[in-house]
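Single chain ahead, by itself, as structure tokens, in the form predicted on its own.
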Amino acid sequence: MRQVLNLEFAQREHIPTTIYTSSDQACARVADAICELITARKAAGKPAVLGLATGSTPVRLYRELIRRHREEGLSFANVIIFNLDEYYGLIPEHPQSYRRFMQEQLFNLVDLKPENCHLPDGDVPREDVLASCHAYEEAITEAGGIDIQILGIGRTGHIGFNEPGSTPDSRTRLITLDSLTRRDAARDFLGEKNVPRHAITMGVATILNARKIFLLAWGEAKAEVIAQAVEGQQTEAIPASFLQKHPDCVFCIDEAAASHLTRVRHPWLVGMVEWSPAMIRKAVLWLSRKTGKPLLKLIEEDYSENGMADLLTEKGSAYELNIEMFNTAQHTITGWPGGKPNADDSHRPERAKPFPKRSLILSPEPLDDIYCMGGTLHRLVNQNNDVTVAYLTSGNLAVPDSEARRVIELMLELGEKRESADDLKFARLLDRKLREKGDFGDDPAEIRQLKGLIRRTESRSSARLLDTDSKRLRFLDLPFYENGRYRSFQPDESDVERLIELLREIRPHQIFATGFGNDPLSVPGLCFEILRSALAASQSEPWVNDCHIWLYRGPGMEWETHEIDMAVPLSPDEFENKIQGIYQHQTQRNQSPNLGKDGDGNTWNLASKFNRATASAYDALGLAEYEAIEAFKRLDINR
């Protein structure tokens, strides 16, 4: 943990914010406060009143509270719960209702009294909504008010479902969900069209009435809005900014979620910094973007007018710094991601030997590999490296029922035409299983298997376009995914062992992976931690010391220029080939998360936007102009 209150680097922050090295550390701190409250209220013969949130963010907090209940005797018998919100129009049994979420994540796993667990009624008739909301406010008041309120934050800046436009005096009410909020929920509902358009939420004023507030945030996807809420003006455009009004509110965030705070992103603007090579590169490339000048055109006044005069004093003239940073950026560019044989590699991101390399590409779900590094994959294959693509999970949870229905209908028709009793029997079984589970049920094993096979066929089709032999595709189907569902995944040693087996078999010279900086409960975040564990367990094996780890960002994200250690440029033809590869993943055309604030309607448009933006960023630095660039950051395997 890094405690930062009252430091000069936090001078721009209007809300006390503590950065933790992991979400588990943050959750332990918040769990301590909850335990202290419960204990003190129990001693006083009074209930402790908690306001709780849903979504992936608080899940680890709930798991820590459950652990303390089971292992340390923490009792919730004197606890009253009020949840922030509920989707409107969902019955409590719906798999995505927040009532069911809370039952599965906390209520059923501790000794809470059912009558003490309150959520807004999402199934109330429309004409009774107002009265139901008033009753919810009254229930909070009758309980004595909320002692501790737990919050997450949405990418629109919403707390609860208080979307942009919510006022600081708002109370519990029915609200229309923002389009970005609905897109972020699309994966859970297997498509944006299935996401409810309305929700009932506590108001901003209701939240501000809590005596103490903890806001939790993990992952870089939340970094921009965290900075806006903490450092910006109070505004209805970012409802979380109204938390600046609260006398006892603390943001508890991980390093990835803190990455856009000024003290992290641009520390030279708020205090003296240690000018390490990485910090110099970060600052000079930022200066180039801010001034709109290529690197070689920056002058000393640009440095001194933007908080970097001490850098010139310590490191020399602008001319020397500009050339050094230009060369550093230029040396990240390579058309040989596996290393160029028989070439001077002193200024190349990847070494020349050995060649060919055994390259292992890890894709958390099918599509991640093509979407984020399809052009690089194509290069690795065509440059005769020994490439293996491993899909860590089947991705079956992201396949809509409509896609499964389409395949089942094809199987039924084929069975009838071939007059195959066995084929018909199996197709009819799948048809019955799909109908029986209905709109709200979890997929039975047979349907999940079918959906996984659908995604395998899409991956093979995509691989063919990129000249990748389908025999080089590996489908690990890690148990944590096959046995779980979103927000409920719990990896264990069996997942790590399965990846260790693959690593020992391939003994890669290169690993391309993603998930660094993601929400720790997301599929990429979990897969990255499984990789960390597998590498740690393999440290004594000779191949590990000769292995480079290259990190690619997930869909809808990209490295900033100062973070890029390898930039692989794509020609127009290569780029179009990649887009066609993405297009083969038919079930995911509008399913992938992080489709962006601009409402990009499909996966290939967003991939195009980010790869072209990286090329434009390099062009703006004064480097060569390319159609598109895929970017990678090298990971220290011991970090």
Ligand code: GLP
Contents of the next structure:
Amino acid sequence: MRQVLNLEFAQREHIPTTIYTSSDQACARVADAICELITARKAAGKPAVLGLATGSTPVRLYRELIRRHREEGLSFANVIIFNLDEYYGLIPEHPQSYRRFMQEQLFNLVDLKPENCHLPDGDVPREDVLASCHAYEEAITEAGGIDIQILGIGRTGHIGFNEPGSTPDSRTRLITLDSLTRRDAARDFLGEKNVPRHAITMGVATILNARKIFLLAWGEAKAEVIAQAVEGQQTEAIPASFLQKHPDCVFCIDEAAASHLTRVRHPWLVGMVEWSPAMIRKAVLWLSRKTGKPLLKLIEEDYSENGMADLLTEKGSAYELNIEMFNTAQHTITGWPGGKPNADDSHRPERAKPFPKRSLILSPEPLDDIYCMGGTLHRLVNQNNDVTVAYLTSGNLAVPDSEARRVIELMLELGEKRESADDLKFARLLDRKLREKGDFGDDPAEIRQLKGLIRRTESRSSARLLDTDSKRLRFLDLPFYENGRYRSFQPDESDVERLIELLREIRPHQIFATGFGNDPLSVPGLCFEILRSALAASQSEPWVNDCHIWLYRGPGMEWETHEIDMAVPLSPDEFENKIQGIYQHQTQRNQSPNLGKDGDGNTWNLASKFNRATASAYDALGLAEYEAIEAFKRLDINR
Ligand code: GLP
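Structure of the form predicted in complex with the ligand (previous: the form predicted on its own):
Then the entire complex follows, led off by the chain already shown.
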């Protein structure tokens, strides 16, 4: 990107790819193309045919189109829509059907004619599926073919629901969903077991027939598959790689989704780079991984054989560079995440003074805190820092009905045993509300409140294991979450205000936060933006200048070694304690895709894998060998 001085990377990339600093910028560009098409077609008295996608990715594009409709008079009266796919076996009214998604996110909010909005029929009897798929293809042809196709991408490399194994000549058909895709959808369906096993999707050939294609991708979770689709061979293993065949396909992605492209990840392999300190660190640590050698054993040949000869010319010898990089990595390690009192801190990640520190841990949902930094939190508390954990959202959407039912049954029984009319009345009300909403309804306020409280109890028991007094836990219940649903959240000033108030009250010396590099519409991604706004609004407050911000990675992700500014090692006992803390979040055992599974497929604790992997990575650099490490990156507030 910026550091690359020529365009040699283009030789590696088989699909034109534009990297945007924000998803909003990318969406504005795609919205421009859609507007131009609609306007040109209208002038010619013809319809514009759009192929649209579901998922979080296109939501901001749809919001931008809705805005242009409301504020700039963009009309969709001459637009025909064909959506990519639909779950098989869901009626259109099902809260997770793509029909309902499109209606709520776009169709009902602009002047599209209902008869012009097509999705594959997910409710068609099995024996009619084939005919229905044919009819869908024919309808597209009759409309004149798709002018602009919008795509997201699944972590399996799927476009639409063309899972690995899909061929470039495939057409609209019934397919079986990949297990990773079902896991990724588990959160929407409150458990993987509820995710349909099949879907109807346009085929790869149907997609390739579109005259113009934009594929959008945000967040780190998509980085690997984007690199494979753009730089790899065309293969059925990554159906998106077949987009390389298309003459007019552009990938519009954000920086996080671009992070595995060679020009970003290993720019020295595709051209001249400016050797900034961060780039040197990234390159040398990569070299150690690539050669399988600890830092202090790298030799000149290793550098010159891996595109880094010019670095040696600039820096002198491998010997000096190795030592410098070793020391830099060594200095990230600390057992004192709040700073070590009375220590010389010239090489420590966190300063010694002031002590104790007011440490604020921001957890987008209950569980993120312990899952990602439970060991560090425990240390901060035991080292007598003044720790506050703030849960930004209640997390009530991630509680399955079965868990609420258990508590309601307990309340009913308790009410009966105690013969308390009031208690019984309330328990019965909850019981009725839960039944009334059924499988498809949204949780009414009382049920959401109950579910949020269940998550509070889990947070408290997990905090107990970390010696954290429950008075130190703050539940902010940010309004954007309480008033929204996944993929429809719309934070506003009231969310930012609530965080500003907390910051003002605590005046933290250090903040631990997450959400950087996440999908911008995910809960951590939105929470991070709220933090950014709250910090921007607090710039004039004296505490801001003395506050360090430490970023932790959300569940299912971890910083790479070159990104780590603070590495907090955990002993085997501390690590075990953290794992026990994670297990207090009973309602979450099947909920979030990123929490992951172990080999038995029945636990949600991938944290152990990630923390151990970081420890092994440090060990492989030639540093001390620890059981596990929690990693943090320092955020420059002004970036
Ligand atoms: C689903 C959809 C795809 C979409 C993918 C990614 O599988 N069928 O069309 O691209 O999800 O979803 P998200 O945008 O939420 O990451």
